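Listed next as structure tokens is one chain, alone, in the form predicted on its own.
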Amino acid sequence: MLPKAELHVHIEGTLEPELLVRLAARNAIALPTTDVEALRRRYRFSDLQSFLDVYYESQAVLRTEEDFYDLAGAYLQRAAGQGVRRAEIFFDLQQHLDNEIEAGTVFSGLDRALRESRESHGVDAALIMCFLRDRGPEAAMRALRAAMPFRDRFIGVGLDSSELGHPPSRFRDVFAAAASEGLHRVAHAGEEGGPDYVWEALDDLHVERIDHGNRAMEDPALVERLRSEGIPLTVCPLSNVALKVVDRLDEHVLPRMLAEGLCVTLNSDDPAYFGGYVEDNFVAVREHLGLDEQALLTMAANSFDACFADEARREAWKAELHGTSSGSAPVP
């Protein structure tokens, strides 16, 4: 398989049912069921909100530093087996604060797993704290303040959760505050919301990447801007099918994005809920969209170009990628 970076994965979205049951038992938290297959059957969604209802309910099992350590460690071990060299991982501090978990507990557990992963799995990883857009800009600013004592443990901020009715422009001030602290900025836009949400993310939040961005393809002027400025898009095909952004994978706009010369990357989003990790997304688009070896290589290379690691590491990973593609390892 190809070496790659994963730039759009929510650590809470990697909570597999088996670990969910184990953490619930550890923390004496009741679940709707402890049958793993029954839990998986709940993961059939009609839209983003129906997913978020289950997603936030499940996060109640995360209580201790060890819980967050186990969660991140399980993802990073799996990511290593999927060819991931760099992971920039979203986490929802606001939700954990609302669950009366101290910020230090969250940061300590996640950070310990990330540091150990570099040695044990060879995955270089960093954290991006997302603001929950449906909670509003004031709550986002409170979360940023709560996180700042741990500034050395995260590299950026993002914007996620329910998109419609919560445009990026509402979060202009908190993103400006994050920028003043030297934090990278990304935002979910153009998944449910239209091209105007992508414009706002660029113009009001000054983001460096757009997460999803599917509906940008409806606006030729926006497509031209994304291309000319080289703005990366962190696309999540299996997620888009699971949340009915598209009915079938073969209807996805990904081939058009590539044809337009956009900087597209492939990612898993919330893989425990959507039926596939990042390598599974590579396999799926090859099989259902007929993408050839060059397209897969391009997206893998884009992922390294789009990540927030330093240039030396990006170039080393790209050299490995090109050596893999021309050498003994097969393309997925």
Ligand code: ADE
The other form holds:
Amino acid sequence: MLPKAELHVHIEGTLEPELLVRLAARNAIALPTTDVEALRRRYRFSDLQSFLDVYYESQAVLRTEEDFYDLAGAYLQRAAGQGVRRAEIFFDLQQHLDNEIEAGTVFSGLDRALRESRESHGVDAALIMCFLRDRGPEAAMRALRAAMPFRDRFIGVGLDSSELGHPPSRFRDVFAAAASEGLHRVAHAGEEGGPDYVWEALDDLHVERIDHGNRAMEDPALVERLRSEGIPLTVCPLSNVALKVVDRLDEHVLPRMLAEGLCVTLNSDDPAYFGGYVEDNFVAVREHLGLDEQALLTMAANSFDACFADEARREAWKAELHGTSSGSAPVP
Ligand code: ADE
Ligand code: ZN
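Alongside the form predicted on its own that was just displayed, please also present the structure of the form predicted together with ligand ADE.
Full assembly next; the chain just shown is listed first.
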């Protein structure tokens, strides 16, 4: 198993049915069913929106600092078992605020799990707050304001949720405000939206990575832009199959992305719902897309190049990946 960074995972999407049932009981919240297998059977989706409906509904069980701590701790433990050295983790503060949870509760719980993680799981982790694009730019600005007292606990902002009809250009001001606070910027684009959404994410939001990016492959000029500027794509193959972005894994654009020389990384997105964590995505693309060891190594190396950790840590992880430990630079 290769060491890797995971750059596209929603912490709320790591809520396994077992933990969902436990948190619901702890917080006296009614679920449609407490049968874990029956919950799993609900995880069949026809598109992104059909998933988001279940995903947001499930988040109602997250109420206390302890809940957020348990959620992130469980993910980080699993991530360690999947070879993850660095995790840059999305969270949907806006949804929790709408559920009348205070920002401090969310930040404290997640942050405590992340701070303990290097020691207990050997995973270095950081948070990226996503704006929910279907709730509009004013709500995004309110979420940014609510998060600013906790500025030292997250490293960047992203853009997620229902894509079609909610183009990146609407979020220019809030991304500019985030940039002026020194926050990194990423955005989901080209999962269901067309190449124009990817152009807007680059030109209007000045993002440093594109999350998904599948439909960028429809536009040769955009492919050239992504290649020449080395913009990383955080691709999520098992998610794409689960949400019917592609009909079958063997039809995925990943091999074309690699052949075009794009900086592709592999990620799990919402692993509790899509049947696989990040290493499972590596195994699946090797089996179904015929990618060889070199391609997998390239994507693992890309994940370290594309992450927002400092250069010393990135180089140490890459040295570990290539089995060329320098001796003087232990993995932090
Ligand atoms: N939120 C959680 N998972 C998502 C995805 N795959 N696309 C958009 N928003 C999301
Ligand atoms: Zn995502």
